[in-house]
Every structure is written in structure tokens, then in C-alpha cells.
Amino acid sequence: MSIRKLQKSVINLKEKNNVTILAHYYQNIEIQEIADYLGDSLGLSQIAHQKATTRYIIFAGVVFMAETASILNQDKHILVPERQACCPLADFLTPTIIKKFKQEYPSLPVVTYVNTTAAAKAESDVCCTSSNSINIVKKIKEEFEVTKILFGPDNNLAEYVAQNSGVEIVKIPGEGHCYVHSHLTLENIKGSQAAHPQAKVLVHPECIKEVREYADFVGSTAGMYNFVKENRDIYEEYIIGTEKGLLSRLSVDFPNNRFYLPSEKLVCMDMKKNELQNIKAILKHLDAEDYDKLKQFEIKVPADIAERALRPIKKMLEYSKKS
């Protein structure tokens, strides 16, 4: 079956069974095209909570994202096309590691990146995203009246936050990184810029320090998208230093601009485990009311963990409103 026919079949089943499909910007373009909503991880979870009225939600991303959606939507069924689509960055930080650091630094608050498991969030004082991390760290420092905080799991983001907040950070666990963003080198950027000297360089804060300091803009996935949206008539070309799925989205939405990937290594193989066929399989089980088969796709955070993990998420949202 061709991609277009498969997409049409998915859309028909989605509409027939009243299902909402969420897709992260890093998904393959054929999945992005059939989604009801696109966005970054926390944004999609908030959409699931605020806009999705359907009982069933298919989340095309990685498992920690579906967990966050489950935390915010305990009354809904969050389904993933592929349960093996995990995030190695999130797996760096376990509840056991957090508890160990809390014992060593009992007076320091714990800030966890949203790219963590539900169980890790449950051991945190507040969560943050790549876009609000600097502000969140400043706020938690003031509330706890401390000079430093515990932050994990991404080392590069921790370094970026420390540089821009003036807050001393203890990295937990100390070696956490995104295998996609950390592979991007300054040589990759300069090589791409040599071929496209007029292009603006946009990179993610999970990139290494040398790359961040060289870039014209450092921001989250959504931040990079919005930078292009706001400047598309000013700058024609962009070098996109994040997972290639965003470049695909930008190329579709802004056809008058040109976008370049500085390295072919900017591919999240875990994100790419999600496939249209899997989404169709979920929808066919729904269509047949075969709910036992659906359980293999469902991500359900236990109520006790969800309740504890919701607190740091709510605190993050409260801090953001006060800014």
C-alpha cells in the first residue's frame, strides 16, 4: 500500500473512531501529516489535557512523552504506536539516582528536565523544559533560598542553564546527554555554513557548548520553529541544529525559505520507530472494539506516581505564569 493510501486509511479510521493523534516534530513527515496536533513534548501533553476531547489519544513520540500525557490526563487512554520508542536521555536518570543525590545534598531542590520518566519526575521539586529552564532554575533558587540546585539529566542543558542563570548547578547523574544533539560538532556547523554563508544557525540547548556559543539562536524545538516563523521574511536560509524531523516540518510550512541539516547523524532512531502501520493497527483494534489488544499500546502511569509527578509539573506551570 502506498504512503498516501495508508494515510487516507488512517485518517478515515481516526475520524470514524473519534481519536486524537498527537505527533512530535521529530516524527517522519508522513506521520506529521495525519496528526491533529504537532508540537514538542510538553506542549503536546498540554494539548491532550486542554484541547483533546476524545477518550483515546495516540501519541507519536517516545514513551516519556506519553507518560507526561498520562500524568496530565488520568481519565484518558494514551496509546503509543511503539512501546520500544524510548529516550536514552530520560533513562540516564532513575529515582534511585535522584534519592542518592538528595541524601548527599538534602537542602538542595531537584529540577528535572521534562525528558525524564514519570518515576523520576515524582522525586523532583519542579520540572522544566529547554525553553523555560533558565527561568525555572532562578525561581526555585529564590523559593528555597539556596545558591545551587540539583539538575538532570542533560549535562549540556545544565551547562547552558548555569551560564545563563548565574546559578551553580550540580549535574545529576553527571553523564546524561541526548545522543542526537551531543553528536553535533562545531566542524559540522562550520562545514554547513561554508556551503551556505548567509544561513542563520539555530541549535538546541542540548548541543555542546562550542556549538551553542557559535549559533545565532539557541532554543527548544518549538523555539526554533517560532524563530523561523517570525523571521522568514528577513532571513532566507537556516541551518537547523536539531533532529531532522523539524527540518522536514519547516520545509513544508515555509516553502519560500531554505533549510539545511548540518549532520546526517541528527536522527533520533527511537522517534523513527513509530510507523503509520502501527497507528493503523491501533485504530483497527478500536474499530473492532478489541480493547484487550489495545492494552499492548497503552501507557498508563499508576495513580500514586502520577499524583506525585504532577506536583513538579504544576509548579513549573505556576512559575511560568508568574514570569
Second form
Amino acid sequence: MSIRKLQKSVINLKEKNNVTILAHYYQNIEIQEIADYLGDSLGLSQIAHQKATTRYIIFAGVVFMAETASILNQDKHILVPERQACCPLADFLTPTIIKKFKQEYPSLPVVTYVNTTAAAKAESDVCCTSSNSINIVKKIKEEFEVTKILFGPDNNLAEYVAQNSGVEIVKIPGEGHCYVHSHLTLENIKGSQAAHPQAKVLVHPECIKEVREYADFVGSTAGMYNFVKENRDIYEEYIIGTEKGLLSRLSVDFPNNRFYLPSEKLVCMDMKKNELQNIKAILKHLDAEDYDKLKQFEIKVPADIAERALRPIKKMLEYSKKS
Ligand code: 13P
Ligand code: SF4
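Would you mind giving the form predicted in complex with 1,3-dihydroxyacetonephosphate (13P), to go alongside the form predicted alone above?
Now the complete complex, all chains and molecules, led by this one.
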């Protein structure tokens, strides 16, 4: 079946069964196109919290994102096209590691990147995403009246936040990184610039320090998208230092601009495990009211963990509202 036909049958089944589909910018373009909402991790948690009103929500992203949606919507069914689509960065920070650091620094608040498991969030004071991390850290500093915090698991984001918030950071666990962004080198960027000297360089804060410091703009996926949207008439070309799904989106939405990927390694194999066929399979089970088969796609966080993880997620959403 062609992609177009497959997309059409997904849309028909989705509408017939009243399902909301959320997709991260790193999904393949054919999944982005059938989503009701597209966004970065902050945007999607806000949508899951406020706008996704259907009983069934399909989350095309990685599992920690679906867990966050499930924690925020415990009365709803959050379904993922592929349970193996996990974020290896999240696995760097276990609840045991957090507890160990808390023992060592009992007076310091714990700020965890949303790229963590629900069990790690349950041990945190507040969560943050790459969109709101600087703001959240500044607010938690005021709330706890501290000059230092515990932050994990991404090392590069931790450094970026420390540089831009003036808050001292103890990295937990110290070696956490994203295998996609941390492999982007300054040589990759300069190589791309040699071919496209007029291009503006946009990178994600999970990139290494020398790449971040060289870039014209550092921001989350939605931050990069908005940078292009606001500057598209001023700058024609952009080097996109993040997962290539964002480049696909930008190329479709801004056809008069040009976008370049500085490295072929900017592919998150985990995000790409989601396939349109699996989304259709979920919708067909729903259509057939085959709830047993649907269970294999459902992400449900155990109630005790969900209850404790809800607090830091809600605090993040509250803090983000006021900013
Ligand atoms: P965003 O916060 O930009 O959505 O990033 C999520 C992520 O997984 C980055 O690799
Ligand atoms: Fe995780 Fe990196 Fe993939 Fe984002 S791009 S989901 S941080 S592995």
C-alpha cells in the first residue's frame, strides 16, 4: 500500500474512533503529517495536559514522552506505536543514583530533564525540558533559596543551563548524553558552512559545548522552528543541528528557505522505530473493539509512581505558564 493510501486509512480510522495523535518533530514526515498535534517535548506535555480530550491518545515519540502523557492523564489510554522506542539518555539516571546524590547533598533540589523514566521523575523536585530549562532552574533557585542544584541526566544541557542561569550545577550522574546530539562536532558544522557560507547555524542544547558556543542560535526543536519562522525573510539558509525530522518539517513549512543537515548521524534510531503501519494496527484494534490486543501498545505508569512523578511535572507546567 502506498504511503498516501496508508495515511488516508489512518486518518479515517482515527476520526471514526475519536483518537488524538500526538507526534514529536523527530518523527518521520509521514507520521508528522497525520498527527493532530506536532511539537517539542514541552509543547506535547502541555497539549496532553490541556487539549487532548479523547479517551485514547496515540503518542508517536519515545516512551518517556508517553509516560509523561500517561501521568498527566491517568484516566486516559496512552498508546505507543512501538514500545521499544526508548530514549537511551533517560537510562543514565536511575532512582538509586538520584537517592545517592540526595544523601550526599541533602539540601539541594533535584531538577530532572523530562528525558528520564517516570521512576526517576518521582524522585525529583521539578522537571524541565530543553525549552524551559533555564527558566525552571532560576525559579527553583528562588523557591529553595539555593545557589546550587542537582541536575540530570544530560551533561551538555546541564552545562548550557549553568552558563545561562548563573546557578551552579552538580551533574547527576555525570556522564549522561544523547548519542545523536553529542556526536555532532564542530568539524561537521564547519564542513557544512564551507558549502553554505551564508547559512545560520541552529543547534540543540544537548550538543557539545564547542558546537553550542559556535552556533548562532541554541534552542529546543520548537525554539529552532520558531527561529526560522521569525527570520525566514531575513536569512534564507539554515544548518540544522538536531535530529533530521525537524529538517523535514522545516523544508515542508518553509519551501522558500533552504536547510542543511551537518551530519548524517543526526538520526535518532529510537524515534524512527515508530511506523505508520503500527499506528494503523492500533486503530484497527480499537475499531474492532479488541481491547486485549490494544494492551500491548498501552503505556501505564504504576499508580504510586505516577502520583509522585505528577508533582514535578505539574510544577514544571505551572512554572512554564507564568514565564
Ligand atoms: P525537545 O525538548 O527539543 O523536544 O527535545 C527532546 C529530545 O529528545 C531531544 O533530543
Ligand atoms: Fe533521546 Fe537523543 Fe533520541 Fe532525543 S534524540 S529521544 S535525547 S536519544
